[in-house]
Protein chains: 2
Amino acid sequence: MEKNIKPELNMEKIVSLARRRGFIFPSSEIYGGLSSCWDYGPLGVEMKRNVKDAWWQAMVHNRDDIVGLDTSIIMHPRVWEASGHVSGFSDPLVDCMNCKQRFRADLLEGDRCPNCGGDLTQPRQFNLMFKTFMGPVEDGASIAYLRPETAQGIFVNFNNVLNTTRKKLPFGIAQIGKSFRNEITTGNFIFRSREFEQMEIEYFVKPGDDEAQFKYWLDERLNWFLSLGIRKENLRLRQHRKDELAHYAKDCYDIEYFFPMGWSELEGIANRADFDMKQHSLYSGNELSYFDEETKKHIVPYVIEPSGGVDRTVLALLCDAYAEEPDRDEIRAVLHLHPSIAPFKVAILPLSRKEPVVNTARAVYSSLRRCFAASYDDAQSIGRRYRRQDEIGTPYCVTIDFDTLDDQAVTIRDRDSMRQLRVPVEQLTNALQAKLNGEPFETLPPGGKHWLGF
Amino acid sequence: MEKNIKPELNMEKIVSLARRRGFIFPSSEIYGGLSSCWDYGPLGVEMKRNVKDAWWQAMVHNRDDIVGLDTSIIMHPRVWEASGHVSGFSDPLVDCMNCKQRFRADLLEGDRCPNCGGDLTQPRQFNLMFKTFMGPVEDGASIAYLRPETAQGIFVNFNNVLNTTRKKLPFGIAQIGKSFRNEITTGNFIFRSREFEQMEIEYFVKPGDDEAQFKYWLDERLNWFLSLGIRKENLRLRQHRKDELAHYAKDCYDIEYFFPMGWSELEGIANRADFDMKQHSLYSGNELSYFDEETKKHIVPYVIEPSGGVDRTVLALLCDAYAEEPDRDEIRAVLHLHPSIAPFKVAILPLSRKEPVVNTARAVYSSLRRCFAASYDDAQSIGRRYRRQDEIGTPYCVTIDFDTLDDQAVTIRDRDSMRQLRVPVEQLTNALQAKLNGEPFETLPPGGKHWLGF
């Protein structure tokens, strides 16, 4: 797949395309929108499903050593005391004594209000967890939090998973789900929002094996992003400096993507050592540990945590796939999405609205959609329809024309090269399957002459 | 698939099996649990994924007239004023003036406290939406709610979806996602919890077509539950009485399942008329309507809403599939789950831990897991392993023994009939595929003699 370098890329183009084509809308838009919340539209929901399914397939189904979990968003409040979130998950805020606006102290450059120049208060710590109340009374005893990460749902279930699956170290537990952070500073489209979806693995290892496993997971996760078609030159690993390491982390790297606003975190991979297991054992009074059959001793596993963002992955995929390319006298916008991620794998485009062509096109559509996510589009000129499919990343278009009625063949048009191949209808499914898998496909027309190849 | 009538079924058996085998755990269990919140374990998460995928496949991918959406849980607070939830989504509560406990007034039988016999206050309306605050200030202006239903995310995006997909009436928008209700009375395992997952369709039709479409959807949704293998005699439709209809509903039926606690709602199907479209047009100042090409007029569609619970469907499937059956001198517990719902489709069970058998078993496992969710189990006796797989609903077990090394064949054992079939390894994938699809499969051994059939 050939992709152009895109110095022209800026976030506005991605936001505009996403909105215009039904990938992502501002949340509650008819009410003026809700700051930094987003809704996935008909194409976005399919693309996000594809990302999550690809992750689950690679991290859970294709492996013997990882099982899944789906824990609740509202957890026991003691969980967040043990994890350190109640005392430490906060930003320093200052108020302007004149205009009453609030700002993050660590992001201010001067010591006067950036809005009106007024005097600022001393910084106060502001906790980033969303607070709510469970049950009919709103008081301290009923406070609950929306989870700021899915990880803790995994830790508190360690014994349950161990007892029901009888896994041996090393093994992992994977989870995909929503998390919530009451961020003061949001932005860059779906990069940082208050409600977001995570894909997290907690991988439990013997102490001493942690550094080797940590290196393994850096490679493994980087390779996963490459397998989705993200260009290597737009990905990098960045080790956290000692002074930016979280309190629980022995070591941490970010997988960064070169977003329009610069290099930014796509996924964090941390060596959390035994911090979480020990904290929850202490706070809950229930020991989280593993009985080692070899040494006949209970050990507290170390934890390697690859923690990725679903929304950030969607954004990186959109940015990486977007290109503006010359097409005859015009410029086409195209999403070079990996076929596994594209909302539709194939679009069926009849070149006429006359009955025989439409009947054949409908029959082809019915047959293809049993195997592939397929779209049927008969509106406007064929050129505009190609443009529409290019812009939403559909890898292949199949056109049905009057010749089809004679030769029982159709034309497959390739999104990336824009080259075309004529294929007998009866070979169409196999041809598309081969193309989507990146395999060669050769075909001969009934007369024995080679069709135009890609 | 033969299923026994189960007068012996009670909820405790389901809760116990779900916990013991890793389907569903109490949330935050090591901290004493969190009232009526539940976590899906390694098997439960796969089963729930299967339910949601089956719904999405049937309701979105297999249809031309429905598209998907995934909207945020926290929405603009005005949404809930327009929908009527701020003013009307509440239960009447009374306080005991003596012991200070709270009760739902509509569930009390007498007029004195059921706990201590004290006097009760007059009922006050208690809103069931979870409240939180967005941004750094906790005041009236920052109040936000966790959505109590996914439906409103669909309504407020009506224009966005219409503009980006150019759908014609009738068409639908489907969504799966978490909702939250601060219920005072919870219980019956995952039947009523404060955090739950919904599968909702809003199906937009021309006014006048709504009653016929409503009937269509009653059938369509009932058939979907039947397609998952739920027994017909355990499902029924119940029409809401006039006095129990919600304020927005012109008509409503519940699809009820015969749970261990009695007939209870599995899914509600409502004719919401144009209530929501009109309310949001009024409150947002943005007209939600559809331009009818035939009459050249803007019309406000009517809405048919099939609204199902993911967790309730999981619970119904577990209850419906559970049986205790005689097996020689003992009783086996078995989940007769439909293959599409079972966490594993096949388990590979080597009858020896000696190298040649294990090598073959591992090779079979590697090959099968490319096509099916597969499990490998070599612990304890073959009888206990069959029991374990029966109890988690695995439709087929494949045993590899010393004969396999000679005849290159394996034994498939059927969960429901417990009958066995010997199949050449090279035909195993096809045989399982046929069995899982409910198709016949016949095989001949190399010598031409029929194997033992099912």
Contents of the next structure:
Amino acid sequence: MEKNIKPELNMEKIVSLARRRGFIFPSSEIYGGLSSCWDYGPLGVEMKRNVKDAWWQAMVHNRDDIVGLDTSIIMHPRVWEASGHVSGFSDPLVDCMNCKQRFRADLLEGDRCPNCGGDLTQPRQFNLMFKTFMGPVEDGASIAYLRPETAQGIFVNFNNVLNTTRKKLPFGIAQIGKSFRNEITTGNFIFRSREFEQMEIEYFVKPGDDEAQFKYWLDERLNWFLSLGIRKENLRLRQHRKDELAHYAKDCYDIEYFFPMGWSELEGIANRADFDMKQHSLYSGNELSYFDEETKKHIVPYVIEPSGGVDRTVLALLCDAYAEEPDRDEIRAVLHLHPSIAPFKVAILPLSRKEPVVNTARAVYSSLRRCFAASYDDAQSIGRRYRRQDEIGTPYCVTIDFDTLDDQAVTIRDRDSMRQLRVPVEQLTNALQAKLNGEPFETLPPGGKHWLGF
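Provide the structure of the form predicted on its own, given the form predicted in complex with a further copy of the same chain shown above.
Partners and other molecules have been left off, which leaves just the chain.
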């Protein structure tokens, strides 16, 4: 991993904002917390859901060649024998003989403890799967595992999906779900944790078509992150060296993001060849193959796998969107989140708590929340409320004042430019929908006019 660090942003700022504004909290905090485990708060759960919805919309609903699946977290133990996880899913572990800290040997520089400088033990392999037991007796026959990846649930359902959907090659199966890895070294907030959520596609292709499809998915997945507003200069593709390829991989690239701690993996795209299909056919005794109508032969498909982390995507979006900008004589913290990802699309801010204004504001709020994720905020000054909404990434604020009672118009404030429009209430929903869909903010709806900032 490269050591260059973003000078304008550190992880402490993101962690502080996430906790202060209700995005992400330490898990079991009242008991002192649990290392590398996190709870998504009221805003975080909305943002995380938006990330998953955006991925599902792009990868499943907008395509004819990919269908969805949701498989169980606990699977037959033989699944993990076939996949190689039981025998090979491990990291080299070393212990410091002085401070007793544990580290992944492959991530250390030098042969001394990075914590205290003490001597380290010889590396030993540590399996990363969480082991559990099914049934009332904890013995060897009842051993099971929490899945370390969602991919294997897709592979073992290949025949089921093929028989029920009648898809033709190439086609894919998509899944979003929790996975669990007993990581030796965790850290950097939600970047590396023991419980995480994946967004994976297994895309099945004819042998010989795999390299072209692999290139296609590299471009497709990189463009998806760009479509969410992540800056191009903060993304790159890195090909795995031959000595770091997974045992199943013919080729693999990482989409890396320039996090505060440097360039790190955001998503992996692997050409898994036919390893998984052959392994599960061998271990289960059930042939996983595709009958090709053209050649009248059964073939074992090759698999292209784009596999991304929901949590890492959330973190990248928070880091990329965060900015500190001058606002008159002060500095405002703002999240320039893409509207599709922002927890709230619009906030309704009455300028008075007197009944006529409140009644109108509540009516506007009731109308808008049928169409958008909306919040209602009437606490403190309008300036403080704007700052709160800027810091949580709300694209637009709608203010209702005493003039609204006379002219039946409200003010829309843009988060990024801080400019404002005066818009008739009857045009408000359509105007907001147009802006959220990408219309320039300065474009006026019928009866609208430019207001502050123009």
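For clarity, a rigid core is taken as the largest C-alpha set superposing within 1.5 Å between two forms. Positions refer to the first chain, counted from 1. Bear in mind that the values here come from a model prediction, so they are computed numbers and not experimental data.
Residue displacement note: G187 has its CA displaced by under 2 Å between the two forms (rigid core superposed).
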